[in-house]
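Presented as structure tokens, the chain that follows is alone, the form predicted alone.
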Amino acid sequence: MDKIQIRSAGKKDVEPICRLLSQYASRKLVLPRSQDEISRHVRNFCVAEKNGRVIGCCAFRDYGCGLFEIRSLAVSPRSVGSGTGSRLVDFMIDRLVGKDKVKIFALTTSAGFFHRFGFRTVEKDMFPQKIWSDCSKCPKLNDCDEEAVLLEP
């Protein structure tokens, strides 16, 4: 059985990491990133390394005082069911969790995953940061199927 190895994201990454981002952003499950901006943002990405190939990967975005958003969560088709995901998501709760008091959040089609590591569903509206970066430029703004889920470990 081949092993699965979550680590941080380095420059090598960024492309391996568009190619799967762009498979759930053509979908609409996650909003789609340029290999720019991933670029410019790769410290903040994790991945899920199997053979040597990127199969997942997972980001977070800091919003100053203490509020963190995981994002980019994505795993490729073949892999999805493995339990990637949830280790992409205990690596980067881990990361986040080591600054100092922090809350972190996520939008998503899925609360009852994020349930499991101890998210609780809250309102959007605790996240203005996020609606006037994000949301406002999201193809759903009007039609919006995502829940907010919030963990203050």
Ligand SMILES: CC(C)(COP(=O)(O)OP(=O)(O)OC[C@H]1O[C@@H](n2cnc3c(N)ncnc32)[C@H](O)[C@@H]1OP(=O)(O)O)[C@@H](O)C(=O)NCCC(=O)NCCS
Contents of the next structure:
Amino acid sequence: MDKIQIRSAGKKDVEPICRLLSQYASRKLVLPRSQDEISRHVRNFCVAEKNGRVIGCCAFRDYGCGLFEIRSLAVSPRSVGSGTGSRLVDFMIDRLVGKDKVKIFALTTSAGFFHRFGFRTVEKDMFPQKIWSDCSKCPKLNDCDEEAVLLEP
Ligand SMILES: CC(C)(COP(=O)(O)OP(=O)(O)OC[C@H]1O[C@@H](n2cnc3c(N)ncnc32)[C@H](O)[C@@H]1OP(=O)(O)O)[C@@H](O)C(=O)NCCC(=O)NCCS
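Previous: the form predicted alone; requested now: the form predicted together with the named molecule:
Zooming out: every chain and molecule, the one shown earlier first.
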């Protein structure tokens, strides 16, 4: 079986990340992100690679004061259910925990997936920075089906 490698992303990954996210953005499972935006923030992404192809991605956003968001998590439809999503989240948590005392949150329709890593469901209004910056532009603004989850490792 071909090995899946999880690694930090680089410029060559921008296009495949964009393709992967747009599949799920059209189903409103992740926020849409333009190629230009991904390119500017590519250092905040990690990817899962199999046979030289990007089959998953995950990013973080730094809100300052030790608060980070895990976002843009996606695994290609053909690869879901094989542990790739878990490995991406583990990789990201390790990367963020390497910093000082941190709090890591996510807004997600897959809260159960995050609970497996020790995240707990919390009130969304704990993260006003997120609401100002992203939720206000989100197509689901008035009909949000996402939960906020928080990890305090
Ligand atoms: C959510 C997602 C990243 C999971 O990736 P994955 O590679 O399938 O995850 P894994 O194979 O590591 O799953 C690990 C476990 O979590 C479970 N799991 C997966 N998605 C879940 C969900 N939405 N809720 C609860 N549990 C879930 C799996 O069943 C599996 O359980 P098992 O070990 O008992 O079999 C993937 O389904 C995806 O890309 N979804 C579309 C985009 C999306 O919703 N992103 C999240 C936005 S924050």
